[in-house]
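Presented below, as structure tokens, is a lone chain in the form predicted on its own.
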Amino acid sequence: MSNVKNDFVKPILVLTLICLFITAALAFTNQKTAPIIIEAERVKAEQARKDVLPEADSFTLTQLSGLPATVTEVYRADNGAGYVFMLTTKGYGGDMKLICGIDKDGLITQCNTLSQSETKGLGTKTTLPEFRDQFVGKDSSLSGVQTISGATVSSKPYINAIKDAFTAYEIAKGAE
């Protein structure tokens, strides 16, 4: 004959008290440890600005109107260096998030790409130094810089990207 108290309620009691403890530790370890991760994530992002436009000294983000959907943020070098412009486009693998500086002259400082899901050995050449070197020193013309063979569907779409760059770069200025 099976008693129904130990049987059933207490091990729900048991489970119950295990998961309340459970979540208890998990609340206080992310109250603990959102703000540094918060503050790594502004240090990278700060780096990630520095790492394209290498002459600016901080960065103010800047809120215009008209930009291109590719254009996510805009932010200003508080010494007047350039701007850098995070950007967002679809490539073959879906999303790719970029980053691009350019100096106070109109000339791309670097591009660099901040995630993608490319496919191996083709897209993901979208990442290499021998592609995204190419934009360095270049107007908004982009002369020269050519997609890549095998991947246009992830280089196209990265160099459309950096266009509407100039763009953004273009409605920048003229709101200064």
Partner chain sequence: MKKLGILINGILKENPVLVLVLGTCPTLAISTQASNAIGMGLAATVVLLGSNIAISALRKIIPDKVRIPCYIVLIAGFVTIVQMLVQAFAPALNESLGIYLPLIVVNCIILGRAEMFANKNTVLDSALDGIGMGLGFTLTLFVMASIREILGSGTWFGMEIPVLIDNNISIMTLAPGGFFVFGCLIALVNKISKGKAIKKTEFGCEGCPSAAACGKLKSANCGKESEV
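Keep in mind the model is a prediction, meaning the values are calculated, not measured. Numbering follows the first chain given and starts at 1. Here the rigid core means the biggest group of C-alpha atoms that line up within 1.5 Å when the two forms are laid on top of each other. First, how it differs from the form predicted in complex with its partner chain.
The Cα position of Lys163 differs by less than 2 Å between these two forms after fitting on the rigid core.
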The other form holds:
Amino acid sequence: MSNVKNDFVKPILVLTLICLFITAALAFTNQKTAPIIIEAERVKAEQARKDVLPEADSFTLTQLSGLPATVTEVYRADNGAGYVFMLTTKGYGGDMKLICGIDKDGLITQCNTLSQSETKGLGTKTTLPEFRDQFVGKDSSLSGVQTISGATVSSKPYINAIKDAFTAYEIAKGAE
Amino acid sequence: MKKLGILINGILKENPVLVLVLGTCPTLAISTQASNAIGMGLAATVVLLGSNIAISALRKIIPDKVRIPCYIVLIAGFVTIVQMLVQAFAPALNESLGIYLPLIVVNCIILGRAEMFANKNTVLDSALDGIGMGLGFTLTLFVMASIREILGSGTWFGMEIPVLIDNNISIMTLAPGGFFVFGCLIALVNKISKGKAIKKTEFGCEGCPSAAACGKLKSANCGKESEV
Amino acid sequence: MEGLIHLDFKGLIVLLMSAVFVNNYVLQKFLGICPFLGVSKKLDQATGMSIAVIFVMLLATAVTWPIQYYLLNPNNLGYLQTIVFILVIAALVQLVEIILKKYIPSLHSALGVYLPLITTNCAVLGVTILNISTKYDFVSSMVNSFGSGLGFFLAMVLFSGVRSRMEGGETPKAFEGLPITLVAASIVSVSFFGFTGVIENLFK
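Based on the form predicted on its own presented above, generate the structure block for the form predicted in complex with its partner chain.
Next comes the full complex, this chain leading.
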């Protein structure tokens, strides 16, 4: 009888107790940290949108149909300053996530890279001010915007994604 | 004095990365930036400290048969807690560590120390061992990351270094650079200690958590560990 | 399921190919380094280990994906992911070993020795977590796991070839053993850069 107890009951009991205890500890930590995590993410996303459209006060997510595949989300500035577009496109090393702000006159206020996995030293040049600042103040023709020599496979989809943002901009304007 | 020995042991004589060759995956993956290395090292140290204390405190209660699952649950618990704390209070670090943060669970250093040290020693000794090993891990990561960041990006902790910033060797921050620097560091340790420090010139299972199951692996690489 | 990445047939092939060549788990993402360095000395062992890894990766994904989406997410228990996944993988490996031992002893004698090592192989836990965090749907997840396993296989087999050539060469004393192996791995890893950008543009 004591053998059965030692061989089966004790291991199962101990393992179960440890599992229960750890789960309880996790639940407790989660309860404490979850609101902080959500708040931090919200603040960060809000800041990223403010960075590309500084004139806006706050943003509302707008639901639109017929958007180009690269445009994942469209945010409208509540004070009518313009729109912010979240873009996802394929670069050289994988997905590039971009954010682009277009003001009420249809001119780019700023665009930024949120995440990318391009080759260091080449494709990563798309994140530098030298590249992204050339979009500032441009309209949908994007005239004068140059790809980066040696990193065309990264910079071309970038430019195309910005063009898609303008398509989405027209759709958003039409829906207003 | 003996206590101090346990603490220092992990940093020098039994450095988990360079001497025991455990936890290679995060060492190679995270060591592209000095700041990431410190973050990763500290996260692992906290987990190691917690799991070592918990396991040595429970060492008389946990039946031998289910000890590995028990250790895994305890370690996974600590890892998840650390993960949530990092997410909440250092979201930038969470982003750069990515998948490697939850993967601390399968970091051989932690399960290895549980098997080799914590289940045989007192709580205090285990805690010291955890800190020592954790610091050894952090220190090695830091050295490796510094080399890779300085040569590869021309920066250190994000600060630009004149001359090097314009002459960076980008491949150092990429995967091949990781393997290369790691190989050179181990060779350096070999050289300095005249081959004494490296317990295994071949990659074996010493301290590998699966060593118990490895008894069967005589035919493969773990012949040395057959006494299980 | 909302917000999951759903791929058509062409997309799946691109995913498979990039998992094998571009995002190679061992050589680019540094997952599963321990078996890569430990068991790649001989070709037959490298093959056995890799097949066991592919098998466990597929099985683990097939089990953990539904657990995440039908059990954890609906109950807001996403934070238990790590602990649940590692336990599931550990239990799965044990189960597979027992079943193989009982019903297919020949396969067990070939793969059995590698199975226990896989529990703590970070590539397996890594692929299951990455499938969830990149939001692949079930089919894409399975394809990604298969591709990652194949990539592991490719790296192991290639590298065992490199290592068998290295045995005959003379190396400086300090570099003998692990260091020279790592330097060789670095060069093999460079060769995989050749695939970056090729795969995705191949199917355009």
